[in-house]
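The chain below stands alone, shown as structure tokens; this is the form predicted alone.
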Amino acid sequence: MGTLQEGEGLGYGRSLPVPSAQEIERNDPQNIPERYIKHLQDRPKASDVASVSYDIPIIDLSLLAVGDEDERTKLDVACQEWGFFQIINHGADSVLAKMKAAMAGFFDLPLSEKKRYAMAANDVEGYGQGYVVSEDQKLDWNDLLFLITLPAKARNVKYWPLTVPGFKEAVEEYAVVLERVSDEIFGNLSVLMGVERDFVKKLHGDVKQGIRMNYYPKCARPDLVLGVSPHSDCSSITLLVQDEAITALQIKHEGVWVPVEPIPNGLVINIGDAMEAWSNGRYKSIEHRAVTNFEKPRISAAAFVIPGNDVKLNPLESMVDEKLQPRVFKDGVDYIEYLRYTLAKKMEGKLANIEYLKLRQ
């Protein structure tokens, strides 16, 4: 994820500049260059992937609205054992069908218009890849496009593709449907927390919204490669629309790599190391990667609720008992203090960034 650029030459992190995957795999297509290749022990292999199918929660929007407590209960378990659902009946099928033509208009560009919204040196909003912070770096095989998409004041427009059209009037509508859903998921969390609905929700502050459009392109050689390498967000949820024709997202789970598939018209939620601090461990970020495939390029967008800069991590007092549920995580870390930190690092796993927020055993 990335996050806003406050005034010009003022970045919270940075992602070097590296070739784009796209453009390498139309000009030849066999060619995987040795950067992009994992070393041994990170490239994705079918021994580490579960065995066995798994039933992965699907929780239904609408009656989440109503307040329905055994969807709520749903809901609870699910962020609890999985860190991670579906969401179905959402009513957003025909907002999803035109953020994904939109994002398939951009980066079907040509590279050299693309390049116009190259992200600055400083920050890392605009087209690029995120993560690169050294020229050694083994790179995931991905580009990708990340905007602030609300408050709409928070929006910088030069890395708007305004050429494509459509793509302004679909990103808008698309920001504004997942703010809907996740303030649904807000009231209900903030319930199970035993806090008032709204409370989560203002815990955010000057809260914003930002979204990662991926392309992946094909790759002769998807043992070789990953298109996102393991992380956690630092988020407070994620939510993902992906490509339906195709199964690539994996999530760390019970010790295994779980597929996720598609579901129809399906948004995917995940909660982040901020949701996971707030609630002293009780709800769990989870790990997660996307492979590769020979066959066709694939293309989604994960928008990230992110918190203001100066709100705190710290868990809610109704999430602390001494004697049920110690503290786990500390006090004071301001979350953009967090942000930059994860910022500076390479995606390596979610341990590495998420015990800089948790207390010293």
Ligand SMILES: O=C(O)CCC(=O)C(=O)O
Second form
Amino acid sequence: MGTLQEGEGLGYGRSLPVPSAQEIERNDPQNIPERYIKHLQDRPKASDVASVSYDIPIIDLSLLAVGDEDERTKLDVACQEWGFFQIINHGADSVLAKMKAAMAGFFDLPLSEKKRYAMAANDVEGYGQGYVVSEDQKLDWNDLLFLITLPAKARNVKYWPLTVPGFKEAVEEYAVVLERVSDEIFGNLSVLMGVERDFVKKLHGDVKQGIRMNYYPKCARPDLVLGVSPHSDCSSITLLVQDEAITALQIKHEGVWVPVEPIPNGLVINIGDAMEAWSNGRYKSIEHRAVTNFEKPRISAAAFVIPGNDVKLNPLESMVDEKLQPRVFKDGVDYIEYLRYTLAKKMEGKLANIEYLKLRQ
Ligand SMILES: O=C(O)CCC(=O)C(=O)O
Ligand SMILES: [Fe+2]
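Previous: the form predicted alone; requested now: the form predicted in complex with the named molecule:
Below is the entire complex, every chain and molecule, led by the chain shown above.
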């Protein structure tokens, strides 16, 4: 591939085209092609999943919005100790329901129709699969539609399935609700990090919101495959809506995989690598993965808050103290440099990426 020309896509990277997992399952449900069967050490083993039930923090957005200090402290603890939490009372239940219906409408389309929105060879936006960088790499049991949703002027309408009734309206409405939720979280994190309330939002510069809509077919052998391989997100934060009937997302906590049980109308939020760097490591971007099941397909949407290309991933000055909080992250890495670095590799956990942003020990 030559250098990317203006107007040729996002410029974030590319993912090689591979068959649709949904079609593979539909055509021959009992046969899992070799390319999807993970190496033994990468398969999801029951013994690696937490045997006790953990309570992933639940944060009440309506309390954060009125400046409740106890709730803000809960947020602080959640971001430090878990890197993941679920929010309730966001006031957007019906918007979430519409979004789920819109995504189901898209993935129900015949393959030939979905292919009209296929990723271009040099882009990660559109319908396809994620993080496929080589012909011999093991694949995830997942199809996706990735769209830039905000700001409106950054949308590439050629990837929007406008023939699905209600899709555009649902995604637009959902995007705006999530922007409101993220701004509330950023306001609170600013206060917690000792900077002006609008600091973290502004820090994002020319911010974008990108939504990765995931379709995980059911699978006859969930013990052999993964829906999404272990990774951390390179966003500042990610907001996830998921199927309420299926527990599939797992996060790495204290060395074991902890399932995130969906709660009614909950939104799962996690800290991404950019926020970990800005907070000088106080807030943790946690490795996570999705497993499959043999009963039902699952749909989720991960909305990434994506800083502007030229935004620096330097830790905030207020988060560095030579004695109390020694600097862990280096100065000078542009967000786009980091994003391209991560997208050029297959998903292989968190360390392989975030070390890029850290000072050498
Ligand atoms: O589907 C899920 O629960 C997780 C998806 C995810 O981690 C992602 O798209 O980055
Ligand atoms: Fe993720």
